[in-house]
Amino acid sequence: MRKGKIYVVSGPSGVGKGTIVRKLIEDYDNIALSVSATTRSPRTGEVDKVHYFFITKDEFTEIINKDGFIEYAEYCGNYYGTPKAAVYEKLEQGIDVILEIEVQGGIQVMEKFPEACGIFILPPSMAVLEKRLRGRQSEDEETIQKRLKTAKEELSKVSMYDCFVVNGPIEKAVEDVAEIILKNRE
């Protein structure tokens, strides 16, 4: 039986990673999303254990101490990590697992798992990225500015990924990412 493969989908906050990944999972078989753990508060509409495992910093530290993450990182004052057990289980079942994670964590995963495929999602422009961040209406001005500054740093890491996709029209971006995954299955 074919083992699943890890796909690391990264890019700046607000670039549309979540939208692309949700559409892929709806439209294609044998693809699952790894649910990350985070210490940040849920945004409106986010559900614990569906969008993230929302945990405290103490709980996060305990999981680190038990070597329970594939990767973890601090991003804009909060911690994010990918729990190991669920990912390994899906891979053994022949299911491809998408890790929709920030760039620092994505690089960690690709270093630990050289067979993983890294897909960097780019915004059409910084102006579009800023508009998307502001459109969320979930963060204050200071946080938006921090995310934009971080985005510029993250964009310099695109060459560390196997490929990139520009998220202009969402349908085209989903199609491009699906094509990458399907080619890797051959």
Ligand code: 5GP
Contents of the next structure:
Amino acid sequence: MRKGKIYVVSGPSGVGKGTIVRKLIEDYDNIALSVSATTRSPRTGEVDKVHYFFITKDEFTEIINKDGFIEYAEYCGNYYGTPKAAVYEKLEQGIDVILEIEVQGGIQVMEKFPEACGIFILPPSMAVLEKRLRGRQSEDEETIQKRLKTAKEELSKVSMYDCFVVNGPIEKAVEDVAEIILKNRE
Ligand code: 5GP
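The form predicted in complex with the named molecule is what I need now, so please give it after the form predicted on its own.
First the chain shown before, then all remaining chains and molecules of the complex.
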């Protein structure tokens, strides 16, 4: 049986990668989204174990010590990591797995798994990115500034990914990512 493939989906905060991947797993079969662990606080509407495993710094360190993460990184003052077990289980079942993660973690995964496919999501422009980040209304100004600065650093890493998709109209971006995945299945 064919094993599943890892897709690393990265891009600056606010670019809309979350919306793209959620739509993708709704619309297409045999593709799952890995649920990460994080030490950041839940935003309004975020549900523990659905959007993230919201855990303490001590719990996060314990998982690192048990070698329980495929990768992990610090991002804007919080820790984020991909738990191993669920991902490996799905790959064994022939299900493709999307890791929606930032670039430091994305690069770790692509180094560890050379067969993984890295997809970078680009905003149509920096102005659009800032507008989306502000429109979310879930972060204070300091956090927005931090995320915008990090976004510029992240955008410089686009060439380390196998391909990129511009997130203009959402339906088109979903189709573009799906096309990459379906081509890899041929
Ligand atoms: P947010 O706080 O906006 O949910 O996520 C901040 C950043 O962390 C985003 O770029 C998101 O893709 C990334 N992220 C989410 N989960 C993980 C993970 O498990 N590992 C890494 N390295 N980054 C993650």
